[in-house]
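We begin with a single chain expressed as structure tokens, specifically the form predicted alone.
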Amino acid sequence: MIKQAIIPLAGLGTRLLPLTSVFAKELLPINGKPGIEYILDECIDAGIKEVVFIISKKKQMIKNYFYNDNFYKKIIKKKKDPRILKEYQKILKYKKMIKFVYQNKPLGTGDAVLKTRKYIKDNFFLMLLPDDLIIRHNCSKSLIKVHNRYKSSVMASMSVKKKTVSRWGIFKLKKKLDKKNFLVSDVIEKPSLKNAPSNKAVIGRYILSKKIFLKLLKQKPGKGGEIHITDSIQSLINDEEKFIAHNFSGKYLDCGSMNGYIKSTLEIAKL
């Protein structure tokens, strides 16, 4: 059973500036909730028991959020209010759940996800990208299913328009298991529209191996200078580790980007 997730939290948020100059993006309100509470809901509703924050020095803000005791204890006192009284029992519930690893220097999800390394006991982990949402469905939940079916590492996978291929780590697909799951025999991180075997795109969901630390531990940085996890990836895949590309279900939506974060907003409101 998968029972630890990981979120790497300690990117910087440039595409929402200047809104991140001042405040972390992951706890900007979506429809009146911060977007880490999604994240967190929906591993809970996964069944994950445990999960580990990879923070910054400069995004402390966000433990500060799931630590402000005395905030709390004092205006509950004071004021004596039913729904600050229920806001702060659900923070001390996910407070419960949350260990935080640090990542002072943007070195990519990859070096991210090696911070976490001496908290993960299990041989599979979920990893959680907060930029991506989807609504409507859970898609941890539904990877897992298919994790236990197949015994292998998952990714979440959406179609995405072919020009804009570069912006994602697409698949090369080798064989369709069945109507949503596809074995991968390839995954190339952000390649030009020439060189892209496919429009599948790796969306912001991931189960994965324990292996994949022994691979970031000797990987060197890739575009931009950054450990990228699909280079990772790819050499366990050279190595005949399984991966699945999962066609999940619900509507994604991507709140790191000013445009985005709106749209997530109105979309998250009809709900």
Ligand code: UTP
Given for the second form:
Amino acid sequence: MIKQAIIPLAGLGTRLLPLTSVFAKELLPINGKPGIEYILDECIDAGIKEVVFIISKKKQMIKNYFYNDNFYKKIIKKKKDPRILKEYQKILKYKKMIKFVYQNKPLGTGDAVLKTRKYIKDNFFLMLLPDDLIIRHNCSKSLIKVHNRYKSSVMASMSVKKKTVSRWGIFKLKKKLDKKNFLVSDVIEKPSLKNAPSNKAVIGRYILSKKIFLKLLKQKPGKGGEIHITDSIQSLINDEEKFIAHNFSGKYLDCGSMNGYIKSTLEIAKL
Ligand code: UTP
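Return the form predicted together with uridine 5'-triphosphate (UTP) of this protein as a structure block, the form predicted alone having already been given.
Complete assembly follows, chain above in first position.
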């Protein structure tokens, strides 16, 4: 059973400047609700019991958002507004399940994941990248089902336009397992159009084996000088670790770029 999830939140969010110059992008509202709450709701609905947030000192406001008890208590006493009470209870529910670890230098997603090593108890865990919202279908829940069936690592995948491959982690298929699941033979971080083995991209939902930590400990910086989770996944695949690409149902929304963030707000407002 997958009971733990990790969420890297220590990136700089430069693509959303100026919104992110003093504000954490994961707290930006999408139709009146911070983006990170959509991600937490997806985890809860998928049966996750504990979530590890990787933040940085610069993003301390994310922790403050969940630890503002005195403020809420005072306001609730004074105003007796049932809406505020309900919101506070929801935040308390989230707070109970979140642990915080720090990555003070944004050295890459792989380095962020490594910070959670001591917290992961089971052999497999879920990772969600909060810039990637998937609506209308719980992607994490589907990945967990695939994991339970094949007892392997799983990544969410979708086809992207060929000319955009250099923005994604792109993988090569080895074998079709069934209608929605494929065995992966290679995964490459942000390849050039010429070097891309396909137009199948990895989206920010993964079920990873604890073995990834041993790879990350030895992982050298890759593209752009960052330590990428993709490179350690490739290293595990080279050791015959089974990785499945799952073509998820539901609609993908990119909340990490300015255009994407604006579009996501409009899409979610329609739900
Ligand atoms: P991205 O590289 O896509 O986003 O990281 P970013 O760095 O936050 O923003 P840009 O590219 O400057 O606009 C994907 C996810 O991994 C986290 C980010 O917070 C984001 O959720 N991340 C990235 C870390 O936690 N640590 C890192 O060193 C890098």
